[in-house]
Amino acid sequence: MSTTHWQMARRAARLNPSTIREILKLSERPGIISLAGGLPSADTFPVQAMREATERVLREQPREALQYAASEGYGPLREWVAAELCGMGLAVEAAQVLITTGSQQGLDLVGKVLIDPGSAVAVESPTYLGALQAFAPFEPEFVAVEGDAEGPDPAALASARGARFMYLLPNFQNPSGRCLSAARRDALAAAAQSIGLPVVEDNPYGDLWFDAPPPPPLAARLGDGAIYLGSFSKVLAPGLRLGYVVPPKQLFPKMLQAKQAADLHTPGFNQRVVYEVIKNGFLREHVPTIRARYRAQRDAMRAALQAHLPAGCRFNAPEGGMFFWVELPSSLDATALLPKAVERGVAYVPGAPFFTSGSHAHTLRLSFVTVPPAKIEEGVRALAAVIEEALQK
């Protein structure tokens, strides 16, 4: 009997496990206390909206809502995202709104439709550890633009000239937390128009700000030479997997094929059940309860910080979003430090896989929307004894 030879794709080389994900396992123990994972809080979830939503749905329109949809997207759905974006100062229209399976399909799209093998893709440093993932199967190569503190330098973006697109979080970055300035947003779409280009703006976090919003987006200031991507993810449940991306009306065409291939369609009962609860203006006041939420998290976690870190240790206070980026002294390796702070009780995310190099082994990424804060001030204990036990050595 012969013995079947599956032979993989080149592609599938560069599939890798999600450093996140795995880490995740680790949290699940009993005890943990899980800093690592970037998910929403559950109790932000607007179950009793979604639960009246979706008898309506079924109530009203259930034949439409269980069949094969557009692979557009709900037209509602569509043009209530284009009257938001609009709000922002974004030039958009309906017809240009792809509803997609979360944003991070959005990614996916953009990769297929933008990336040749050996082809050129600029990324801030550090970056978005999905979209490293999402971007990677096409086989491009990553260019990083360093910056400081403020975000990507402009004069930097030299170094990505003829690249296909440029990916960027400008609101409240996952992994840094920081939030590009309406100033450094300007150079930056200026530096783009200077050598052509593009910029693909992804922006999950953006609804996510504590005491102000973020500046307009960066697709306000370049028209067609952006792509947006936005989420309901964070301000509804990441369960329901539904996402956007705002083309230009150029890429539209080979966009939505891309789209038919992946899935036909985003599932139509879920568009319509996030319909039927945003249409009212629902958000307008479930946002802000999450709003105060984290704010009261973030600040425990930065007073637990810096109460309880050892010198030489630096962190931000992010005005948004659900991350503080950690250096700690240059001499530590935070992947190697992980397992003694999961005996200790508590988990985090290194910050080398969010460095197309894997570089800056120092750093790490800790989440503080999903624990209360008395359990923050606790696994940050933890987490400082770890790290001094270390410096120590």
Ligand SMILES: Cc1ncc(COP(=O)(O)O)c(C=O)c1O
The other form holds:
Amino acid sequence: MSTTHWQMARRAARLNPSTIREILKLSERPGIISLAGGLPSADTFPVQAMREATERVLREQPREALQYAASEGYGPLREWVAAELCGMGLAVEAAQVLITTGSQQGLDLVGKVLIDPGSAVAVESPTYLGALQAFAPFEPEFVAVEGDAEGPDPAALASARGARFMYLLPNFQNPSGRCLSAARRDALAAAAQSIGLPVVEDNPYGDLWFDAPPPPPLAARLGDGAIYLGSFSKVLAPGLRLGYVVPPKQLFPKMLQAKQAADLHTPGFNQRVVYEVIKNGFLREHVPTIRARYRAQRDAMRAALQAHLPAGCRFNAPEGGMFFWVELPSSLDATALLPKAVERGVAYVPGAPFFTSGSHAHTLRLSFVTVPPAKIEEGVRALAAVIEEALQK
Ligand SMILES: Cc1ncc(COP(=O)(O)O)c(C=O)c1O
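May I ask for the structure of the form predicted together with this ligand now, the form predicted on its own having been displayed?
Entire complex below, previous chain first.
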């Protein structure tokens, strides 16, 4: 009897377990204060509105909602997205909006359509780990564009000349929390245009501002030079798996074919339910409640970090989104410290996986949105004690 020999594709070697998911498993132990998650707060999910909308869809359009549907997405939802984006200064037609199964799928489709083995793909340093994972199977060469606390350095964009695109997260970045100023956006857009570098702009957190809305997207300045991605995960619920990608018109047919091949279409039922929820301005009432909640948690974490972090540590307080970024003294390694932190009852995400080089071992990301303020204080205190102990060794 012969033994079957499964030979995996070369790209399978580029699929790696998400360090973050592994850590999340650790942090799920009872009693751990998890500042590790990238999850929105479940207390913000609009359960009642979803229930009512679900009933309405099943009552009024059950067969359409349960049938196969168009790969582009549900027409009224595409119209809604286009109108929203026009309000942010983008020139978008509904025909350019491709509804995706989470914006994570949008990143995968971008990779499929734009990356060949060996293509240069420019990314921020640090950048969203999930984007690195989505692009990696297409075998790009990542080019990390250097930057400062304000974001990527426009002058450093020259190092990305010839790249297929630069992936950018202008608003409340995952992981660093930073938001690009209008001036930095202008300079980056001008630098990208001057070298013909396309931009892939990912914006799942833009609506979660605490003090003032962020400046308009880079895509508003770049027109056909940008692909824009958005998501309903952080303003409604991630379990819906609903996002969108807006490619320039010349890329739309290929993006659509990639989408068709991937999953035919995003669940039409979810699209119709979400459209029912949001069509009459629900988000204008709902999103401010998320902002207020997250702002209070941000304030609690800022106060706790100020009070407890040992000298030599630095952090930035975000003006929106879900994350603080902490730099420990450079002698410390956040991955090595994590088991000790978990022993003391707190979990976080080490920063190194967010860098293409795996460097910056002394950095870490803290999420503040799923933990009540009193627990944030307790968690930060435990973290500070672990750092203090390591510094004394
Ligand atoms: C920067 C960024 N992009 C995309 C995603 C994926 O979001 P979703 O697929 O839920 O829309 C996330 C999720 O955390 C994210 O942080």
